[in-house]
Every structure is written in structure tokens, then in C-alpha cells.
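The chain that follows stands alone, in the form predicted on its own, written as C-alpha cells.
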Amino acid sequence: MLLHTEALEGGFASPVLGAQATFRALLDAMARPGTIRTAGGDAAPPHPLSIAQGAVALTLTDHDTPVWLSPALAHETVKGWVGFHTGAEIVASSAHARFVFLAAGEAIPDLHGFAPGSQDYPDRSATLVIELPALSGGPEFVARGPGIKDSTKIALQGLPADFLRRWAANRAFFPLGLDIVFTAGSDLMALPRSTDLQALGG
């Protein structure tokens, strides 16, 4: 198969030390949940999909990292970037995903459909980057865990309204379950399963 054009640039001018910047904005991230991170860099990958979820793509999937693509990113030039890029195989069930990428705008699937891990090997779950219209300016929650000094609010744009439920329904696996990175361009927010969300005032 001809890959196009596009899917054939767009990844990191330097792969070393793009990976190296996104892999340390995800680190902290994932270890201060709630805080906003940038990253990308000079990525550039094909629309829809964002420069944060290029980045991720870039510096953690690779030829033994399945990859899920919701519907609006499943066209063959996405397809074919991340398989060129990574060396990541495009798998047709979420299910069997280690990463699940979703659009912006999208309907975010309910989180039973994805990979938990197992007793054995919880961190082989699947870890979900869902792309929202901004990081902050939505309904507020209160986040308390691991990482997190006491309490802190997220307010993310974007989300179901039972988000909530779902999130605590997941968090109840632990230590299985699904870890979630959203992004909004070229900025990244992390949400461990190990954080809990209440809403604000609850």
C-alpha cells in the first residue's frame, strides 16, 4: 500500500529528543495529576489527530504496543502515520488496545469496553488519550490522591455527564484499571486510576 504524503511527516524533527521532552511532560503529569503540561514540540501530526496526541503516540507505542483509533481518527492517513512513525499495530477491537486514541468531539466510550490489566499484570491496562475542546473552563471536580497535596480542581471541557460515575466505577478496579491522558492541542493532562474525583463540594 501507498502511504500519502502526510503520513509520512510530521514526526519529530529530532525522534531522541522529542521523545525524551514528551516523555518527561507525561511523567510529571501522570505524577501531579490535574496539572497542565505542554507537549509536541515540533510534531505534526495529520488532522484530527492533536499535536499532544501525536506526541504521546510518538514517545510510548511502538511494534508491541497495540493501537486503538476511534472512528474520526481511523482513515488511512492517521493509520498510516502512526504505523510508520511507531511501528505501533492498528488494531480493529478496543479491547485488545494498550493505547486508545479518541477525537475531539467524539462520544467517549464507557471504560468497561477497554483493557483492565489483570492481578498479575495490572499495567498491562489500556491507557486512554482522549482529545477535549480545552483543559480547564468546564464543570469543576476536586481530585484527591497520589501526588496531590491535599485536593486540587480539574475543570475539563468535554466530558459525559456521568463522567463521574464511570471514573469511580474504574477506580474501584484498582490496582487494575485505566489510566487516562487528555489533551487539548498541545497540552496534556493526566489522570491516573489511582485519583479520585468527586464533584465540586461532594
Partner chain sequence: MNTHETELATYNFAYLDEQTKRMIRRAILKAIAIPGYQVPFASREMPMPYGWGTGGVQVTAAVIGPEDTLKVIDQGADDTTNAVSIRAFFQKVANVAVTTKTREATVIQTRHRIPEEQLTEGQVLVYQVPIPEPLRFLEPRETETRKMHALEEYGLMHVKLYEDIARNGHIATTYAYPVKVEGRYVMDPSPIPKFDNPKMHMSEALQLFGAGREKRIYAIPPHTKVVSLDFEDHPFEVQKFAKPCALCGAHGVYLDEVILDDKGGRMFVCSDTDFCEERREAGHVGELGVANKEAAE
The other form holds:
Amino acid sequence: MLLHTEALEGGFASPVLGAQATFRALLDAMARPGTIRTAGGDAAPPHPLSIAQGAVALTLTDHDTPVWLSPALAHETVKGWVGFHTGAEIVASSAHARFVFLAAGEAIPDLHGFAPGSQDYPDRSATLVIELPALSGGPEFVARGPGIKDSTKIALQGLPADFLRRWAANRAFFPLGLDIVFTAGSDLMALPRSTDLQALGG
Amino acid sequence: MYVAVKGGEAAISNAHRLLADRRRGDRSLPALSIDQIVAQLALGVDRIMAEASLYDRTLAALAMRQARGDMIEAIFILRAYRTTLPRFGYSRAVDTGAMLVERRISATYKDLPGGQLLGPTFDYTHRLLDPSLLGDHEVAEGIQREPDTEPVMRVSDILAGESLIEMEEPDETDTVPGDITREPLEFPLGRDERLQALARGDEGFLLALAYSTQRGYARTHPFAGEIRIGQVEVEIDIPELGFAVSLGRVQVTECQMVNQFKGSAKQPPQFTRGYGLVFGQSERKAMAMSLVDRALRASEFGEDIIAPAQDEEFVISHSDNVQATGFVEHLKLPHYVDFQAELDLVRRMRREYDAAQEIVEEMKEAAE
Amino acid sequence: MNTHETELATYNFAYLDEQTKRMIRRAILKAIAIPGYQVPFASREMPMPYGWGTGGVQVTAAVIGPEDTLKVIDQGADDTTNAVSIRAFFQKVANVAVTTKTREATVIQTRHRIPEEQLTEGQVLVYQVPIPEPLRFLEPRETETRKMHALEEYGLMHVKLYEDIARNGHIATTYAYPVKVEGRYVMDPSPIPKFDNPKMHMSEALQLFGAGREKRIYAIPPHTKVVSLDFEDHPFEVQKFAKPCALCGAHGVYLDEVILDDKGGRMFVCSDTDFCEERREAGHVGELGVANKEAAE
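Could you output the structure for the form predicted in complex with its partner chain, given that the previous block was the form predicted on its own?
Below: every chain and molecule of the assembly, starting with the one above.
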């Protein structure tokens, strides 16, 4: 297969330090759900993969982590880019993926289609990396749980109307469940399975 | 006035300097060369390669020299280096049937195709200190016959021809063998992972466990079907080329233990196998490994698990000497914070005990 | 230099190769998402012995970057030999800034203590863990303890603690005292004295735990409930010292017992050396201490 030059470019200029900086953003985000961080490094992934999504892929995926790309992302350039830079296998079955990438504006598929981990190994679950139009300015939810002092408000834009219900179902599965990293451009915000979300005033 | 002890950094660097000094020893003697270690302490070098899971005689000899001959320390140094090496790929399974055999013996047949080859063995040497080795006397060259180009058939294949030994077919599911140096162990293990763990397990630990099975702690009725030592080809598939290329040859020791099995509802009476494969010339280790491998297969054959050698989690969790030595020796690190907590508790309990004793004494006196 | 000499001299930033870091980083993120749950990871052979902090070192190596300032303590002190050795390792392989000041550190690797000074947002506390499984001394088999965690079967742990009370009148566990994290997983806090347990509760800092030999990583995110196991009639209590620190006069801190002579002479001083020094610099003086300025003369 001939790769487009686009697929060969756009990795971190410094793979070691770029990955470290992005990991620290992810670490902070996962440890403090609801806070917005900027992905480190200088990833330049092909459209429609966002900068933050590309940085997450470069930082966390490799040939040990099957990756599932949403329909909008599953074209040759993105596949080639992810494959070339990370070595991750792009899988057709969403249930086998450890990392899932969704482009902005795409419908979020049924969460039951992704690996929630097992009772013995709840860590063997998928992490979803979902691009949104913005990480603030949307309808407000109240988030509570580990990493959050008392409670915090989050206002993600572009979530489906039934997201709270779907998240509650994921939360009810604890310690099993999916973890989400929401991205918008170069920003990211994490929603680990331990976070409880309620509608404002709910 | 009390001044806390400081200066850990200087103490460490001075200790390392002293270590280097003692390692070199008497400067009037020539330093050991790595080549000398490789050539003349070869079995020690082999053990380091085997338990470090890295086939490189030069580095193993370097580790031995650096460790002042402390084998576990040398194994540890070599493993720590191995971890940093990039992984280019996995070789094909080596074909020990095609081995260039230097030693090959079977305890189960008097004679067999390929013959019995003693090779460079300590067996039948009389263990008398050899005064000639105090000096550097000339040593005669070994006698070499024309090498056989024919592969030497394996004893297990003879038994397999009669269907009297369990077949060992590769998994039909095309599963890729695990890699215990890249993935955390998850019990129960597959046999692939178990054999890997045994192959790098401590020789002394496996030897003792193997011995215990012979003394009745899970008897397996073993016969040394075959022990062979020699060179095998290591090949790697190159996807771009569409075929395998040879990376070179390594020396290995293989032991196939043949064990009696009465049969079960599912399987007819036949012999079963215990398997040992170790880098270099490491016959004791390969034999011990094959006995322990067979003992660990107890549940496969519906045998009662009654002895330590059959207990997979026990054996594999404790067979790694680098892990074991680290944890045992970590007790020399300071623990005074925890000890303080224990001291406080024991003092408190002691006061309560003494108070209770006093009351008992008083009651006794009052009663008199 | 021959080829071997040049090859042997080069290592990646923070020692670990990038694939290993990715694997550890994934484990850390899952550990944070499931507070108190032990994530298996493919622990690597480190150039220091198992049991000497290889788990903590791997976690620190996966987290640390050029912007960080590292503090390493063992028994609360920065100058214990193993702390010195680990700090020197990171200076060598990551060229990272180091400090002994708790407040200045962004990453603190510790063995057996939590600093006295309250940790703050943005700090990461990395614990070295010898035996991560709190149930291990009740049930040695991993296959069994994993099931117990999955089914949230922690009765055995309570039975053990209660047996102590019945036999001794006390819970005889003084360190590595088990905690329950966010009402779900029972977790081993590593062998810190139980004096330090309350500091884990609702901490501002992120707490990461690395067990190298046992190949487990676990975490407590900031602002997470961490409750020491106890009973209504025997509530959890921490050790109280009769006297303050002999050098700086601090109350309510953990103290080391120092033997002064062979006639029973002893004194108690802060285990947290940085905390003690700061207090003395600020002019606090204990019973056997002298004002710091004079000491320097």
C-alpha cells in the first residue's frame, strides 16, 4: 500500500517529550474530571482527526491496543496515519477496541458496543476519544465523584440529548465501564467511569 | 546537641569506589579478560544467559565479571540490560530435531539411530581435585569425528510412531505464544508462559522442586527419554520477503522426560511428557525443568494436587531469583518508621499485660 | 570504544523505552478511573533490585517530564541511601530538577511515609509498594484474591482485624493498614504507618502506587474518600506521641526514635526531615534542639 505523504507527517516533532506532555494533560484531566487541558506536543493529524485526538493516539496507542475508528474517520488517510505513527491495528469490531475515536458531529454509537472490562479485570475496557465542537458553552451538567471537590459544572457542546441517561447506565456498571476523553481542537476533558453526572438542578 | 546523620550521597559513592577496588583485587595479577571468562567459565556464562533470557556470551561474561562472580547479580545486570533492547520480532520455533548434536543420551533405549553421544560431560569424571589445573599445562585437543549431516531422530518421535506418547500438536487456534517479559502473568498460565517462566527460573529452586517430586512429593515416574545439547538454527519471518531467514545458531540443551500415565476417561494409557529447554549447556537445569513442567501439568491429567511442585502459582511466583533476591534483600533497607509503629504497639500491650499481672498478684496476696 | 561500549552507554529519556511508558501510562489512567483497583502491568526489569522501589520508579519514569521538580523520600527523609540513589538515577536519566522541599516538588516519590505538609493540587505522590494486595496475608493466591475484589468480599479482612481485638484488645496492624477507597475497593496503602492514613483522605494531590515485583499499579485521584477499616466499638485511631519533636518542637507529627547511648537514653525527632528543617529555620526549637542559626556556626 502506498501511503499519502499526509499519513507520514504530523507526528510529534519530539516523540518522547510530546508524548510526555500529552500524557500529563491526560493524567491531570483524568484525575480532575471536568477540567479542560491542552494536549501537549505538536501533533498535526490529518483531517478530521483533531490535534488533541491525534496527540492522544500518538501518546497511548501502539500494536498492543486495537483501535476502532468511527465511519467518518475510517478512511485511508487517517488509518494510514494512525497505523504509520503508532503501529496500532485498526479493527472492524468495536467490541475489541481498547481505543475508540469519533469525529465531531458523528452520532455516538451504543455504548454497549464497546468493551466494558470484566469483573476480574475492569481495567480491560475501552477508552473513547470523542471530538466535540467545544468543551464549554453547552448545556450544564453537575459532575461529582473522585477527583472533584464537592461538585463541578461541565458544559460540553454537541452531546446527544440522551447522553445523561446513557452515561448513568455506564456509571451503574462500576467498576466496569467505559472512560471518555472529550476533545475539541487541541483541548481535552476526561470523564472517567467513576464520575456521576446530573442535569443542573437535578 | 544532636546532629542527624547526613551524607548518603558521599557514602554511596565511596561504597561504589570500594566495590570497584575489591572487584579488581590484587593489581599485581592480570585482569580477567572477557574472552577468558567466555572460554573458560563457559557453563557459568551459559547459566547467566539462560536465566537472563539473553543469548550473548560476551555480555553474560561482562555481567559475571562486573558481579564479581555472583551469579544472581550477573543475571540481574544482564536482564536489566535486556529490558532496554528494542523488539524487532519473534523468531520461528526452533527445530531441535534438526539440531547439530554435540551430546545426546537416552536412558530409555540401549541403542538408537544417531547413537548415544556423551559429549563434553562431567559424567563419569571422578571428582578428585585435579592438581594439573593449578597451573597452565597443555591440554590435548578433543577428538572430533566427521559430523553427521543427518538429523538425529528424537526419542519422543520413536514413541510417537507407536502412539504410545501424548501428541504435542501446535494449538489449532493459531494462538501466538505469550511473552512473560512483556505481559503481566495471569494465573492459571498457559503452558507456553509456564515454560518461559521455568526456562528463566532459578536453577537451584527448580532442582530442589524436581528432587522433591522424585522423593514422593508428586511422583511422576520419569524416564530421561532424551537429553540433547547442540546448535539450532534461529529463523525469523520477514513479511516483506515472504520467507524466513536465518539469524544464526544458538546452543541449547533440551530434555524430554517420559512419564508413565495410566490413562483417563478421555485419554488411553500412554506416556506423557515433561519438557525442558535452556540456553547453552545447562543439563541439570533442563532436566529439573522437565520434571517440574510435568508435575505442573497435574490438573491436565486429573492428578491430585498435593505437593508444592504441582502448585503453579506457588512455583512460578517464586521461581524468579532476581525477584526473590530483591525482595529478600530489601529487608536491609530502613524500616524504622514501621518499626516505630510496632514498638509503640508492643510497648502499649506490654504495659497493659504488666498491669493485668499486677492485679493478679494483688489478688493472690489478698487471698493468702 | 568498541560497539558494545557505545551501545551500552545510551538510554532513553527517563530510562524506559517509549513502548513501556505507553503501557504504564495506559495502566495509570485506568487506575485513576477505578480508584483503589490494582491494574496489572508488564513491569520491567529495572536497573535496581525488586523490592527497592522498582514500581515507584517505573511510575515516576512514565510521569516525569523536563518541567518537573522531583523529591524522593524514604522513611520521610531525603537523605536515606535508597532515596539518594533513586534521586540520582532520575537526575542521570532524565536530567530533572530535584528538591528536598515538599512544597517545591511536582512529583514526590516515597517509601513508607506521606509528607507532613499538606500536599496541594498539581502534585503527584508516587508510592513504592512491596505487596499491593491487602488480602495477601489472609489468602496467598492471586486467583482467589482477585475474585474477592470482584465480588467485594471483604469479610475476611474484618474478621482478621477483629481477631486482633479479641486476642490483644487492639488492632495489631500498625502500618500498611487497609483502607476502603470511595466505598468500593479495599486497598493497601503501602507500608506507611497508619498515622499517615488520614492524609490520603480527600487529598488535593494525585496519589499513584507502583508495585514492580508484583506488577500492579493503582491510584487515588484527588478529593477521593479513603476510609481506614474499623469497627463501631473500635474506631480507627492513630499513634500519639507523648512528647513533641525534640529538635523542632512539632506536635502531631510522626517521630523517629533515636537511641542516644547504651543507658536507655533516647529522643524522638521528626521523621519528615524537610518539615523539621523548615520549622527550625523558622525559629522553632525543641527540647534537645538549638536554634538553627547557632547550629550552623
